[in-house]
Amino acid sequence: MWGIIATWRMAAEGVEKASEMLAKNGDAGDAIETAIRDVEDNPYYKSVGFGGLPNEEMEVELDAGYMDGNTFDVGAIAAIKDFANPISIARRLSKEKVNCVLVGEGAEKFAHKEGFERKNMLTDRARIHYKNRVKEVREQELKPYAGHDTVGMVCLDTTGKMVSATSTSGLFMKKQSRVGDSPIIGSGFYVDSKVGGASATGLGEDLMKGCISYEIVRLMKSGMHPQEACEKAVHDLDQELKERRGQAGDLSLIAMNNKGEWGVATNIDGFSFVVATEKEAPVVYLAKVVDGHTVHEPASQEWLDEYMRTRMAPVVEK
C-alpha cells in the first residue's frame, strides 16, 4: 500500500510524479521530495518557493521542514533567502544529530557548504505584485498581509515508511524574519510510521498554538480514522481561539495513516487538497465546512481551468 497527501491544487503535478514513484515502490522521502521540488520551481504559484512573494522588505525568505517517520529524523530551515529548493536543505538537514534545525545566515551558509544552488527567488512578478500591493495598502488602508498557502505532504511507500514535509514563503509582506508554523514541528508538520502523519496549512501563528500536526497524529494513535481526527483537532482549536481570543485563523489539515487513509478538515470554504493512493489516481478536491463538519468532492474541471488561469494571468504594475 501506499499513498500521499498534498495541500493545495498547486501540488497536483507534483503528486502525480511522486505517485508514479511510488507505484514503482520508490522511497517516500524521495518522493516527497520530488514532489514538493515541483512546486518550488513553479514561478506562477505566489507562496512557496521560487515566485514566493516577499516580506516587507521586498525579501523572498523561505521555511521548510522534513520528518521520517520511521526514525524520527526532522530538519528545518527558517528565514532563508537566495537558495532554490529549501525542501532539499531541510532533508539534508535532517541527517543531523545535533544543528538540524536553521535559520537565516546559518542556513545560507550551511546550503552553501553542502553545494545547494544559489538562486535569486524573487521573479519580476513577485515584484509587481509587492508593489501593487503598497500602493493598494498606502490607499485604501488594506491589511497587507495576504497569501499564506504552505505546501504540505504525508506521504506512505511500501515498505510502510512515512515522511512529512512543508516549504513555503510565509505570508505576503511579513516582517522580516518572521517564522510561521511550517518549519515547527509538530505544527506545521509531524509524521510517525507506526501510526500516521499530518500537515497544516493556514495562519501559522494560530496553527502553532494548538501543535496541531502532533495533535491529529496523537489522536490517530488513540484509534481515530484520520478524517476523525482531522476533524476534531481543527474543530476543537477553533472553537478554542474563538473563546480566549474572539476569532480563529485559517486552519486546513491533511492527514494520513499507515493504512493509506486519509483526511482534512478546514475553518474555511475553498480548501483545495490533492490525493494519490495505490486505489485511487490523483485527484484535487475541494474543502467546505457544512454544519460545522469538513465535506469534499473533486473540483470540477472548470474549477481546476480557472484556477490555472488566474495563476498565469499577465500582471501589470498598477
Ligand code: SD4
Second form
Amino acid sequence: MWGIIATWRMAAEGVEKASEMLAKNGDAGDAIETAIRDVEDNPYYKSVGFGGLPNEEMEVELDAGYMDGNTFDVGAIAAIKDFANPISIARRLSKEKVNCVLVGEGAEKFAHKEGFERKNMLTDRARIHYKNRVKEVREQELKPYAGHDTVGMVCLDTTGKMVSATSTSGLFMKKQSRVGDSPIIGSGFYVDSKVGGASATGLGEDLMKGCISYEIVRLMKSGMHPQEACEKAVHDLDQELKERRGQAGDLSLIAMNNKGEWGVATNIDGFSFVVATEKEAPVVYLAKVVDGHTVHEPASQEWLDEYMRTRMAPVVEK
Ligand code: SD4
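Previous: the form predicted alone; requested now: the form predicted in complex with N-hydroxy-L-asparagine:
Time for the whole complex; same chain goes first.
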C-alpha cells in the first residue's frame, strides 16, 4: 500500500508527481520532497516558496520541516531568506544528529555551505501584493493575517515508511523573524511509521497551542481512524481556544495512517486538500464544517478552473 495526502489545492501537481514515484515503489522521503518542491517552485502560489508573500519588512522569510517516521529524524529551518527550496534544506538537516533545527542567518550559512540554490524569492507579483496590502491596512485597518496556505503532507511508501513535511512563507505581513507552527515538530507535522502522520495549516500561533499534529498521531495510536482523530483534535482545540480566549484561529489538519487510510478536519469552510493512494488517483477535495463535523467532497471542475484563473490573474498596483 502507498498513499499521500496534502493540504490545499496547490499541492495537486506535486501529489501527482509523488504518486507516480510511489506507484513504482519510490521512497516516501523522495516523493514528499518532490511534491513540496513543486509547490515551492510555482510563482503563482503566494504562501509557499518562490512567490511567497513577504513579512512586514517586505522580505520573504520561509519555514519548512521534515520528519522520517522510521528513524524519527527531524530537520527544520525557520525564517530563511533567499533559498529556492526550503524543504530540501530541512530534509538535509534531518540527517544531522544535533543542530538539526536552524533559524535565520545560521540556516542560510548551512544552506550556503551545503550548496543549495540561492534565489531571490520575492517576485514582482508578491511586491505588488505587499504594496497593496500596506495601503489597505493603512486605510482600513484590515487584519494583516488573512489568506495564508501552508503546504503540509503525509506520505506512505510501499515499504511502510512514512514521512511528514511542511513548507511555508508563513503569515503575510508577519513580524521579521516570526516563526509559526510549520517548522515546529508536533505542531506543524509529526509522523510515526508504526502509526501514521499528520500535518497542519492555519494560524500557527493557535495550532501550536494544541501540539496538534502530535495529538492526532497520539489519537491514532490509541486506535482511532485518521478521520476520527483529526475531528477530535481539531474540535477539542477549537473549543478550548474559544472557551479560554474567546476565539480560535483557522485550524485545518490532514492525516494518514500506515494502512493508507486518511482523514481531515477543519474549523473553516473551503479548506481544500489532495489525496492519492494505491486505490485512488489524485483527487482534490473541498472540506467544510456541517453540524460540528468536517465533511468533504471532490472539487467540481468549475471550482478547479476558477482556482487556477484567480491564481494566475494579473495583479495590479492600487
Ligand atoms: C503559519 N501555519 O506560519 C502557518 C501558516 C499557514 O495556512 O498554514 N497558513 O502560521
